[in-house]
Structures are given as structure tokens and as C-alpha cells.
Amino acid sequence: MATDRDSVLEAAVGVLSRRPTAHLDEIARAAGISRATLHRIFPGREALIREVGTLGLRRFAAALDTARIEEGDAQAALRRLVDAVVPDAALCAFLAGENQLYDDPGINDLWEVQDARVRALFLRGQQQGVFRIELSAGWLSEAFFDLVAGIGWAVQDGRLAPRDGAFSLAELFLGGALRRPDTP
């Protein structure tokens, strides 16, 4: 039986999101495999923990492409972000988590376009008035994705359920981010 690579990667994801220290027999198991088998689909944790980081890299890319938060107005753009990340917090929750990843060179160039591109987004909804201005775009870029990272936590957990994940980020961090009319 061949054993799909992505399916491992998920598993992989579920267990190191909550548990950075979790051994290979956990992942292993959690993805319904032996460990000689993870070995051959992955020569070492480290080959795996770049492998996941690169997934949720990409995956994040894929969200603000499919948001177009380039395009229109910001709190909109910020919205359709909201939607297109929330189904992959999970993969955010291990990249906040795990800092293994940031000796990463590679890593580390490709989580920097997408924060670049999220920073814009919030630059350029404190230019349309629409975000808070005393807050600097670089902190709610970071606050942003913290917030996603939690709601993967809180969804794994059981503290929240998966519908409300949308939801909740975006009340949660527009009632914190939008600009109110009394404040400079």
C-alpha cells in the first residue's frame, strides 16, 4: 500500500502543532504508519519539520493569493484573508510554534515575502483610514497571524469549533484593528 505523502504531512501537522517535541512513533502513529516508513518518506525529523514548515508557507501563500489582499478595500481584503487562512490555522498554529524553523535561511526568505505582502495590507488600510494608525502595520501583521495560529489551537483543543474560526478572528481582531472616529 502507498502512503501518501501529503496525508502524513497533515498528520504530522495535527501533532507537532500542540506538541513541538512530539518523537517520530507519535507522528508516525497519528499518520497510521511505522516509523521505518516515515524514515523513507523522511530521512529525519529535521527533513520533516522543514518539509511541514514549507507546506504552511505555501499554504499561506495560497490564502493571499486566493484573498487578492492586494485589490480593493482593506478591511474587505483583510475579511476575504480571514477565510482563506482560517481553514489551514492549524499549519499557522506550527509555524508560530515551532522555532526550529527560523535557522532556516529558506524559511525565513519565504515567510518574509508573505509578511511583506500582509504588512501592505495593513499600510495601506491606516493610508484609507480604515485601521488603526497608532499600531504599526508590521505588529498587526504579527498580531494578525498570532490570532490564527490561536484559532488553530483553539479548534484542535476543542475550545472552539471549526465553523466559528472565521468568525471569531475577524471579530476578535477588527474590534482591536479598526480605527474608532475619536482617536487621531
Second form
There are 2 protein chains.
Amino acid sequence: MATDRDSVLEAAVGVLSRRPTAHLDEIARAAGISRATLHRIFPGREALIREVGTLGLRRFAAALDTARIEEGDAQAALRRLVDAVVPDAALCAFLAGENQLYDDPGINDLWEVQDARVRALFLRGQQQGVFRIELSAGWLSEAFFDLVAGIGWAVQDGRLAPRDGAFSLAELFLGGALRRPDTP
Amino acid sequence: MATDRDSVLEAAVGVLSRRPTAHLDEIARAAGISRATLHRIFPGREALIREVGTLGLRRFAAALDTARIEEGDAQAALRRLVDAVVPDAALCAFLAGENQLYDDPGINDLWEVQDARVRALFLRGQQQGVFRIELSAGWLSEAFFDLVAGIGWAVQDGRLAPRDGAFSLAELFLGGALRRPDTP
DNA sequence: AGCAGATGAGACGTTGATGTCTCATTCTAT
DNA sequence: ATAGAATGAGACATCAACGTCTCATCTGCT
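Taking the form predicted on its own as the starting point, write out the structure of the form predicted in complex with the DNA.
Once more the chain from above appears, this time first in line as the rest of the complex follows.
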């Protein structure tokens, strides 16, 4: 049952995104299973971490697909991306915190592909005159991901209401913190 | 010699901000000393991590002081803060990644004080009509710190030139990613 | 040169998480 | 109801990092 595996991974994210060094006991308890069963599903800790990473990247890639970021106006595409990615913000928070994953070539490649897609979105937006050209597409892409992770942490720790996630992310990232005098 | 301690902590940050689970061997090698000497300076791993955390918070607090964030126009104060904090972005990146530190009450208290100062800055800016009121001061504060950490990671990994750090941070955070038609 | 202190290299025991095993219990399908 | 499979609980060995120790070497000072 793939659903079973994914539900365990889901629970693992909840623990690991906060404390990447959490013991397997803790993860198993969070998933509602015993440590023995956890080992039956995943050969070991390394495999579990890797699976969580690939799940996060699969979800992120699915969000890019759902948002159809390659189509239409760049700003509208980014707003669609925000809505699509915020539900998986916790997974992105895990990915952001687990730089160690970049040792795995498979995960690294998968990440590169998705990151390139987001960078292309910003580049396209800059060519369309929608996004600012003073900021590099690479930095926009990285900063966007940082803020998505920030949403994930804030929601998990109860500092931000889940309903406010998409709005807070889109408004801050697109419009910045400054009040615009011309748009009352 | 406090300078010696700090130089070791400095080196430790370089390693720990990327990989929080790095072995003491690795940290000692990065600092150019042996593991034995590392143990002579810091009683153990826990003490080392705690010292790195307090160093980061001291530097962050010093940046808030240097920028005089309690004085004058909120936007100008934030720009001063950006300039003051970017040189220590790597330390902030460590603080952001090491949520585990929040177990220590001393560090937790110190963090609360600084976070409250930043939140007060945003609240003041909102009252002055400088910052947008649709975004909560708490989220602005958290997002700002996330982006500072992002700067630290990007610079450390060579994805962003150190000279571009302050500009990229200030422009994105204050003005957002959207191009403003009215300010060519 | 000679001495005191500091450092590096390495050995050693301890500790805690991990991986594997067994066995009793529970769930499920027929 | 019963056989088979799956799960939980716990014991056990392994292993890697940690903390401590000793000793040789190096540095700095007189």
C-alpha cells in the first residue's frame, strides 16, 4: 500500500522539519506505528530520509505542474504556484533545512530540474516586464523557496494561521513590505 | 584570549550552518585546531553549540544596536538594519536552521528580546504608514529573518556575491518582486 | 640553551542510536 | 472459527561519535 508509506512519510516530515536529528523512536511514535514496523517499511534511517526528500520534491514538482507555471502571465503563474505549494510548505521546510540531502545525486538532480523551472519562470517574467530585473532570477527563485519554507515553519509552530499562508507569501514576495502610496 | 574562542566559533558556524550534524573532528579541522584543543576550549558539543548560538544572538543584537532601529523613519531604520546584519548572515542562517537551540531557556529568552525589537520596528512602521498593514508584524519579522538566513546560505554556497547581499535583501523585502510601473 | 605551557596525535572506555532478531498479540480473510 | 499475515514489544549486538586520558612535540619566554 503506497498510501501507508506516504502517511508514515507525512508524519516523519512533521517531526524532521523541526528537529532533523530526531530519533527513529520519535518518528515511529509520531506515525502511530512501532519502530519495528518502521524498519519493515524503510530499511534504515538513511532510506527514510531519502524517501522524505523525494516525496518533498515530487510534491513540489506536482505543484509546479498544477500551477502550470510555464503558461501565461508570469505574475498569474506565480500566484497559482503559491496556492499550489503552500499546502506542502512543511515538506519544503524540511528540504530547506536538510542541506545534507544534496549528497544524494538522484535527489540533487531532481532538485536541479525543479529549481531550473522556477528560475525560468522568473526569467520569463523579467522578459515580460512583470518582475524586476535588478534582482537576479536565481536570487528570486531562492528567496521564494526560503519564504515557502518560512511559511511551513510558522504554520507548524502555530505562529501563522494555515489560511493566511498563501496570502502572506504572495503579498510579501510580490509586493514587498512597503506600502504603495498609489494603490490605496 | 576571547579572540581565539571567537575565531573557533566563527569556523564552527561555517560548518554547522550547512550541516548541523557535523562531527567535532570536522569542526576542529575547519578551525585549524585538533579535537583535543577543541575540547579544551569547550567542554563538549552541547556547550559549543550553545556558544555559537549566543554568539549569533549577540551579533544580531549588536546589529540592531548599530542600526539604531528604534530611531527615526522605519524604512530608513530597516535599511540600516540590512546593512548591519548582512555581514553576519551566516550566523543568522545557523540560528534559523538550529531550531533545537530553543530548548535552552537562556538562548530562548535572548532570542525573544531581539525578535520583539524587530517586531516593534515593523509595528512602528505600520503606524507611520510606511509598512503594509495587511501583513502582520510577526510575519514580517519572521520573513525578514528567513531572508537574512537565505542570504547567508546563498553567499556561503557561492550562489550570491557577498557584495550583492544587502541590495538583494533590501530590495526584495521592501519592494517585492513585482516591477513598479510608477517608479521607472 | 633551558624551561614551562600549549598543542597535536592517538588510544581507550562510555554512551546512545541503530539494525536485527524473537515471540506474543492482533487483525483479516475465508 | 481458524489459519495466515501483520504488528507491537522487547532483547540483543553493533557501531560510531563523544569525552577523557597520556605522551611526544612544538612554541614562547627568560
